[in-house]
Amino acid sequence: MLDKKQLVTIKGTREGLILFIDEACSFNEAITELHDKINSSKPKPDEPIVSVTVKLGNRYLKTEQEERLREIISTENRFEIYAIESDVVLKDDALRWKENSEVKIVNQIIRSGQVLNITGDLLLIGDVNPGGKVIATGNVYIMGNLYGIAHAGVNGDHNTFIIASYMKPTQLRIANYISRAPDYESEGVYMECGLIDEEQDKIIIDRLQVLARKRLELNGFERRIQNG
């Protein structure tokens, strides 16, 4: 006789427990098995409350289902939910992400006295002349010469960056950090980027290739997280 498939898998880590719920089974089946496992493994009254991260896979919980889950993983049972993670992106969430994060493409030259202000990421096909200014809540990509001012992460995002084909700005700003043009003369052969180096606590300017090492999160899409 084959062993019954586990619908709930628990993995221990230094930070607490990671709880995986099978995405294919019914919620009631999973919650019944979870109830039994929690009762059989809950810490003793004199032991610390254990932090739990719940991973749902391709499952989304309705409000009443989440409430039921929290009743079982509760401080009364010596557990506390740290986060509930789902790979499901709802339509409203996707639309909000698109509105806030979509790259806005602008094809023009930003001349002296002009200011281009964008919500999200900016891809400018053209130059920013001295006295011109581009501002974005996200990243700034300039397929051209940057001679004026560029400000990325204007709302305070320290993980944003600025890229330009030729980097000789009057001023670079990322969140609340400010930097001026690099001391060296750019050869104009390699695209360059400006980003915050947390260790040096300042904006650094380097070849575009450093982003692969400095911003690893660019290779993936952040999961939707329902925080506890």
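Just so we're on the same page, rigid core means the largest C-alpha set that superposes within 1.5 Å between forms. For clarity, every value in this text was computed on a predicted model and none was experimentally measured. Numbering follows the first chain given and starts at 1. What changes on going to the form predicted in complex with its partner chain:
Annotation: Cα of residue 201 displaced by less than 2 Å between these two forms, core superposition.
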Second form
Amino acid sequence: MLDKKQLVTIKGTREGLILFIDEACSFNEAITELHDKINSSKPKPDEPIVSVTVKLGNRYLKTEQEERLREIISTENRFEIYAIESDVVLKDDALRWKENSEVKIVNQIIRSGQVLNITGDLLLIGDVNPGGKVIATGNVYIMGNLYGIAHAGVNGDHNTFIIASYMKPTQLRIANYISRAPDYESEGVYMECGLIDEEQDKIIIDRLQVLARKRLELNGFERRIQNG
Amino acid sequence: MGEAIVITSGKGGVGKTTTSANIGTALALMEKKVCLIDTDIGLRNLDVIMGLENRIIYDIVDVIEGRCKLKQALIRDKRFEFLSLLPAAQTSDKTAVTSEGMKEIITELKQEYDYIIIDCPAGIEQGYQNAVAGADRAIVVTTPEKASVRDADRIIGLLEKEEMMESPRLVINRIRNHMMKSGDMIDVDDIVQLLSIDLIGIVIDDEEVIKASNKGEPVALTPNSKASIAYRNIARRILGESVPLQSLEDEKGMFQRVKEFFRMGS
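Just the form predicted on its own so far, so send over the form predicted in complex with its partner chain.
Below, the chain from earlier opens the complete complex, with every other chain and molecule after it.
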């Protein structure tokens, strides 16, 4: 029995415990062994909480398997799961990631009554006329006049923003924030961006230069992937 | 083989019917064979403006339902031999007209006529669909008002989705020069920039148009009014001539010119 390969290895580091789970064995075997190991080392109630990182290697966990794992590690222990890391992702997830982080180029005028729905970032070459609407899960870049409605981060991403060569929108929407044009006649602005200002808790329109400070992640190519 | 042009606008009351009547008349003046079709079932007007109301015996619904031949329903204009009108039905059920029925009629008319001008009803429902179905290209009529431009934009969006159709062209109707100058009306350039389609003509808001319509004689027949010249220019542009846009300025009277001369000296 002693020469049997260990399925679960625990390693201590300064940040906490790292739990390696063998990638070749069956999930049930691993869970049983993990259960035994964890139960054998019952901590005292006054011990500090230890953060645990689980490394799965080339193993993919289904949602219910992940829940089971969390249950075993977290209950009756002073462990706290910091992260569960796996080297593999589902093809669907990967494609969705790609879709969400891509810039889609559309060359069209969005006229009154038309709606353009995009997953990822939208780069529109053309105008959004009054009554027209563009919606994206990511950022909205418009090389043209924005007179209609633009909605960035439609799935709730507060860090998204809207840029247009000329901006005189009916409404700007970012995530769940909405701002509308003033009731008095006003001039539009050239080369500006709309983004959520956390301090004022509303959408503001500002010069493009502020993006460099407020949206640092924009410079990184894989920002969305990192954000998960 | 003729060409079918639909005159449309989305919004009502911008001058679709007047434009149809006048473009048709102007083309007929240039010795083209023209057939006008009124597709506004239940609210026909084109016959009134053309002054042909009293000649209607059959209408478009009769043709589609087979109660008469297409030739029988066509009304020959009292002024031009090769200008005809296919009137809309005033009472019949408007669901009788279908896109297929319209296409058939237009294909048949194309054999005979150079231009088929289709007067479209307001709105974007079935009536619009029917009017657009058989057309080769479209002329969008708008006035320099926000609501009208908005609807024109909507219609252009719909027309662009239509297969087999060339990019629509724009007529800006009812321009009042003094209001445009003072900025109370949207500028021609701004409208063209927003809608971004080719402009085929601008027509000044002219009292003569109303007078002529009431007499049942399209304004294009009277040689001197500004609107008449505008419509004739549009017809020439349809034929492919390049005609410069009409100046919006009023012709100055003698008195005005003398006044300006003296002001220059002082």
